[in-house]
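First, one chain by itself in structure tokens, the form predicted on its own.
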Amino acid sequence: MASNDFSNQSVLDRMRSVRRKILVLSGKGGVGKSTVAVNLAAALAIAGRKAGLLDVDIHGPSVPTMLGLEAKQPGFEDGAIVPVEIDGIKVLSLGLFLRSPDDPVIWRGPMKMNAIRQFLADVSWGELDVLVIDSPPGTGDEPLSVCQLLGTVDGAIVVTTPQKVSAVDVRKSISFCRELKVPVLGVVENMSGFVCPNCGTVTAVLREGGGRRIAEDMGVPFLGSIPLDPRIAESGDAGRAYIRDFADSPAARIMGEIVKSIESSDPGAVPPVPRERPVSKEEQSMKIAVPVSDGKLSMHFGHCERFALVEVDPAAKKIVRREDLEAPPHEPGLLPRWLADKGANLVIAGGMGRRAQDLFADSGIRVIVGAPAGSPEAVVGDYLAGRLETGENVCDH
């Protein structure tokens, strides 16, 4: 990347076409800040906003992986860098310029500031309603550079998890924003409870309310608590924004409410023209694959006689039809691709190794393990009714 003009004026000139700049911060790492940033940008795009996503995490850029952009590279046109675009979001990250995801970025402060200056001044962002800026944890070079270069940041969202050790660092992020005259739009408490993948029940697994208490104590809005749903990690690993594929899940609905809160804080906003809402997987006709031996669910996934591919109507909670397929030869990595080609959305099994589960996630297929050895219709019927009881993974190798 090269630039002939490192003045702040070039940043301000380029940013005139971006109506709002929102910084996503966290006091600590590992709180799901990038997940929130990615899904915030996706939700804005779904709502009809012209959205951009800038990843300024120089040393650990994760946005390309979370949006499936590892093989993409920005363009170059009329002397400017052109962001990669996916699902209506313009995306830029240092990770898109690295030769390999394994390459470390060994830079000190001035080099990081110059890179961020180029991301703001030398990139053809075009007309944007909102530019979401995903910052690394803490209050160091990257968020400071963004605030200093932009001059005016329209707001910041601080992400935390419920437990005290994470929530106390929210204070530092809020104080950072106040020092730099950045309005705090609010605090998001992530990983607040666990969503059961079978029945959707949310159960507290960490101490609750840390984010809310700190927000109230510091006098800033509390935007919401996002529960921990295993499909959030699966979506990120598969390179998809969770809110697109699971739009009606508890976590996605809360993300949507957070976006509404952010929109309501913008008095100059014009009503958006919503894009066609993506139909969630729960609303689609699903195909559930069940490994079968002796007419019942097979405890050992990779060694079953056949697969029952059961098509269901999730909205009506009923089975539409069943198709039996002879199992292909047992070869590493074959079954995920084979079942994906058959249209499977979900696999219900007695046991499956972790590596196989990861391969299914890469193919966009969710996996439930520990299911009992009943007939395919009984197992699928229990799943649709929310009463499927699962035990230990009987074949976790």
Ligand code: ADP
The other form holds:
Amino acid sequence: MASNDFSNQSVLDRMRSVRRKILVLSGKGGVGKSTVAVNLAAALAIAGRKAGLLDVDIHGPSVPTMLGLEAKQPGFEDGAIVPVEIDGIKVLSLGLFLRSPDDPVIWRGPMKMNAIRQFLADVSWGELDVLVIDSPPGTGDEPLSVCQLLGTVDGAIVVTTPQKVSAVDVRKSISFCRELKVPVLGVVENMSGFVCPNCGTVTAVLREGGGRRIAEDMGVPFLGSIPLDPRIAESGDAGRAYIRDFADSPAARIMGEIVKSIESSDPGAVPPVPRERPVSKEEQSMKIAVPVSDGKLSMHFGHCERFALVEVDPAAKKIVRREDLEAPPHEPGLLPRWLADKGANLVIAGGMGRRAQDLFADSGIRVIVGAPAGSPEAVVGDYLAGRLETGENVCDH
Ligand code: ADP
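Having seen the form predicted on its own, the form predicted together with the ligand:
Up next: the whole complex, starting with the chain shown before.
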């Protein structure tokens, strides 16, 4: 977008050291715009880019929560606000200035515009390769002011959900970008299927494909579908960028596609110096616990004779060693803590009640239920080869 009358010179001066500005937009709130913005900034930082994240969603600034920054305060230096830094991302959000995350942000029109202007004009970003901007939702005055004040926006990512009602909003967002001459880098469809936390299967929940159809209709790239994954919401609540912990997930792969589209739309890009690749918890070390009775996977988790703790090399997809542990006394809540102490990351079981599964999740252990009664080696071998067939949770109480 070319500079225009609305551009504020001090904003442009401040933004001079920012090489590229990428806007994350959505037609309405709650579709995952901030989630995409946070993970995108994290993906860029991991790829070795000097990344910044600016949250100008002044009504619901959720970035501080999503990155665990609630207790942080931006600094002040030479009359400018200094962003907070986390995992190589410089972050600024209005939320960092609120006394409590529960404080409502109630501003009338001119106050909003002043807040946005001040926010863009008074921040010392330093040298940045990319600034990801979490825009206010919609196509009204607020995102319009943000674009106008920024002077130049190098690209926009439009986030949507699969339903038809969202489709109307995507069209509006794309038209909005076209009017402002902001190149649309692509459309991302979020929450377009459910990833089962137990077996990893993706099931359609909402009607899928809306985002792809509109992208095709309107001649903009479709960047991919991010499934509904409880771990995305959990990571957001826990203040961790999801892609750092789940680098191999479908959502993380789509973030990778978005990063590629940002890079390929940048004629001046020099190859980045990658930071350490995020190694997911399960890649670093993986111990799989299998409840055993009579030498085979026990269908009744809480009443097994012992646990086979099978250590695996996730990269080579090989079993490294197996250790057998006598099961501790059957006592509610004890097993998850006990297995977590032994270093287990995953339990493969025949049946397990919902409450027990929740307790395992609280201890950071993933659970797969409905596995067949094979030897622990056979069950773990099938899991590593991606051919473990799970059926009913045989003991769901
Ligand atoms: P927006 O910025 O569009 O208002 P958010 O990114 O804040 O939306 O997402 C709204 C809520 O939905 C958050 O709690 C977030 O963790 C959750 N969420 C977003 N995308 C997903 C997803 N693919 N799977 C599960 N939860 C998600």
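In this text the structure is predicted, and so the values were computed from the model without any measurement. The term rigid core refers to the maximal set of C-alpha atoms that superpose within 1.5 Å between the two forms. Positions refer to the first chain, counted from 1.
Asks: So that I can tell if A47 moves, could you say whether its C-alpha shifts by at least 2 Å between the two forms after the core superposition?
Replies: Stays below the 2 Å threshold, so no.
Asks: By the 2 angstroms cut-off, has the C-alpha of S235 moved between the two forms once the rigid core is superposed?
Replies: Shift of 2 Å or more: no.
Asks: Core superposed first: is there a CA shift of 2 Å or greater at E77 between the two forms?
Replies: Stays below the 2 Å threshold, so no.
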